[in-house]
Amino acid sequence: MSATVAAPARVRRTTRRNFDQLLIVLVLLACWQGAYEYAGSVAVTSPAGTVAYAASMLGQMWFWGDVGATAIAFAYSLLIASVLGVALGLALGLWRFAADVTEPVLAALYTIPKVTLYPVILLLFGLGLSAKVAFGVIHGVIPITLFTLSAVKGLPPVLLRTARAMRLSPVQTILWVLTPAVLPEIFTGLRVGFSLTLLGVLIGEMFASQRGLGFLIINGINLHNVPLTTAVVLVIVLAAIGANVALLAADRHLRRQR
């Protein structure tokens, strides 16, 4: 009986959620069209014009070369930020005193505007892939660390006491106790780190590269090529939304499984 009652409720929730999402999209498109009508093509292209330009751009080999450059830098950045962030979060969470000391320091460091670090990054890594990867890592690693650290600190103390009673080593405690217990929270941190790492890579390409989607954006701005700039931004936004929807679905699945 309860399953019969719950099914229509789920359908109503899904329908309402889909309607809300459609309404948000329509409002954004209306605002975009309104901005075009107000400012004209010198500032922004219309939604229809942007979609048409983006469609033609997707058929050009030069565009996919820039997509590949961004994808490679982003893959390296996300891998480094994820491994380093999760490892730091788990290790610091295992030692509570170190976590209490380090957490406010990391939070304070993350509030520093990243633009102030760009000259240092450029001097250390120069122009090219390494600088883009560094930009991406410094944007993504601290949020992933903080999410993981916060998840470990929120665990019931009995888990760590049990691990000590079983005489597990720190590495065994991290692998067999902490990681499975906080896996959904770790995935949430990775989902947030995904977006911030992508942002860092794109900004890095604006300052420290001559290839990639970020370079196309800044090059379009410098040449006052409004259709190119708007179309590239649209492609990035749609790709990021699609990736985040998939990651959010996986996040919810992990939480239901737990």
Contents of the next structure:
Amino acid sequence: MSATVAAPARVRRTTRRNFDQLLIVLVLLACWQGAYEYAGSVAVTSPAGTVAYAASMLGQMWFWGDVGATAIAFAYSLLIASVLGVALGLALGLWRFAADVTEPVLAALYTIPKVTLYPVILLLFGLGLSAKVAFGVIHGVIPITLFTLSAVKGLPPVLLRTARAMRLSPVQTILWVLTPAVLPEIFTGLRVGFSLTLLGVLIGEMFASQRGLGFLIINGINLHNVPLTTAVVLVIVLAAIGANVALLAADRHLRRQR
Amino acid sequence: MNYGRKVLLARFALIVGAIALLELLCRTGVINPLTLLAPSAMAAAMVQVIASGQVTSDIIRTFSTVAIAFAASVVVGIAAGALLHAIPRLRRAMDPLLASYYAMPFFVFYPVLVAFFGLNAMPLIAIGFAAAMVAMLISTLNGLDRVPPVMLKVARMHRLGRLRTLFLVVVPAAAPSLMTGTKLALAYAFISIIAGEFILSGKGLGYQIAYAYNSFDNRTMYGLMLFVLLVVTVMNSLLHVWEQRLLRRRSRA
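Can you swap the form predicted alone for the form predicted in complex with the partner chain?
Let's see the whole complex now, leading with the same chain.
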């Protein structure tokens, strides 16, 4: 009964929220158009012009070659960063002393400007795929570790005590208690890691590559090809936001389930 | 020896051990000195470069840029966070934008900003502000969300005015999140401004590192790199210590 009464109100709320969000998108577009009117086409192309350019770019083979290059580097980076980060986070989380020792060090590593390390990465890995992957990994692995670590550390002690009281084996404890309890937090960490890894790969491409979307941007900057730069930026931003919205929905779903 | 001491000692040993290992690998030639300088050589190069005074203006430039961007982002971030918290409808509408903000590689906007403001400190301040402000805003929102409603009820029962409620109840309760926001804002301002100097700039530490790299001047490059890393680490450690002290005082209270 109450559900049938509540439903229209919920629909109305959702509609209003969608309306508000549309409004914000429109405001952003207006700002963009205003910037274009103010600075002219030497700085930025208009929203309409950019969308048109991006649409024609999406139909061209060379563009997809660069997308593929970025996607491969990103996939490798994300895989390495996730496995490494989750494993490290779990290990440190379960070993309290090691966690207390390393957490501030990790936090410090997280906050250093990793761009300054790019000459080192280049010298170590050379130009190309491995440097890009390394860049992605150093950006993504620490937040994933820190999220996993804090998830395990923040585990309510009663869960583990209950597991002991029920005489669960360590494997059973990990499988049926630990994993479900920390999964949402780890997923959040992976979501954050996803964004930062992408950022790292793009930075790597800007400096250390002859392929990929980051390279397209830096190439556009160097050649003063404003339409290209703006269109690539638009495509990247939309893709990043789209992926993040999807991951966020999955994240919320996981949390609700608990 | 108590637990905290032991942790500090182990951390110290870990860092010293890592540096010693790096030194050993470099000195024995496992790592090519053309790739990576030994830490001792790096430190010597740093002292030399700083003492020579040739980068003093760049240091001042970078730090003043970071300071301006950081201060502006903290003030605006807190104000905007409070505003969004006060208007739930606006907040719900902004939510997807905030959640995806850091998924955006926004330093790619930097060249556009240069075209806008010219090649001076302004685009760097803008990019630092853009990177840092939203972290402060989100932390402010988190902090305000975590003020326990019961505390606000107690404040009402004691008939505290708005200002006193704010400073005696809300700010202390939100302090840990605000601290986190401040730390993030400082780090993000640093990261994006140095990155900006790397990409396109004629001054600043990031520019000098890129310049040294392009002219194969490894000593200057590693010296400056070490300097940047040291400064950022020291600043963050100071904020961390301050934060811990605040938290301890709270848990005692």
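On a predicted model such as this, the values are computed, not experimentally measured, just so you know. Here, rigid core means the biggest group of C-alpha atoms that superpose within 1.5 Å across both forms. Residue numbers count along the first chain shown, from 1.
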My question is whether Leu159 is one of the residues whose C-alpha shifts by 2 Å or more between these two forms, given a fit on the rigid core.
yes
Taking the rigid core as the frame, how far in Å does the Cα of Arg17 move between these two forms?
2.9
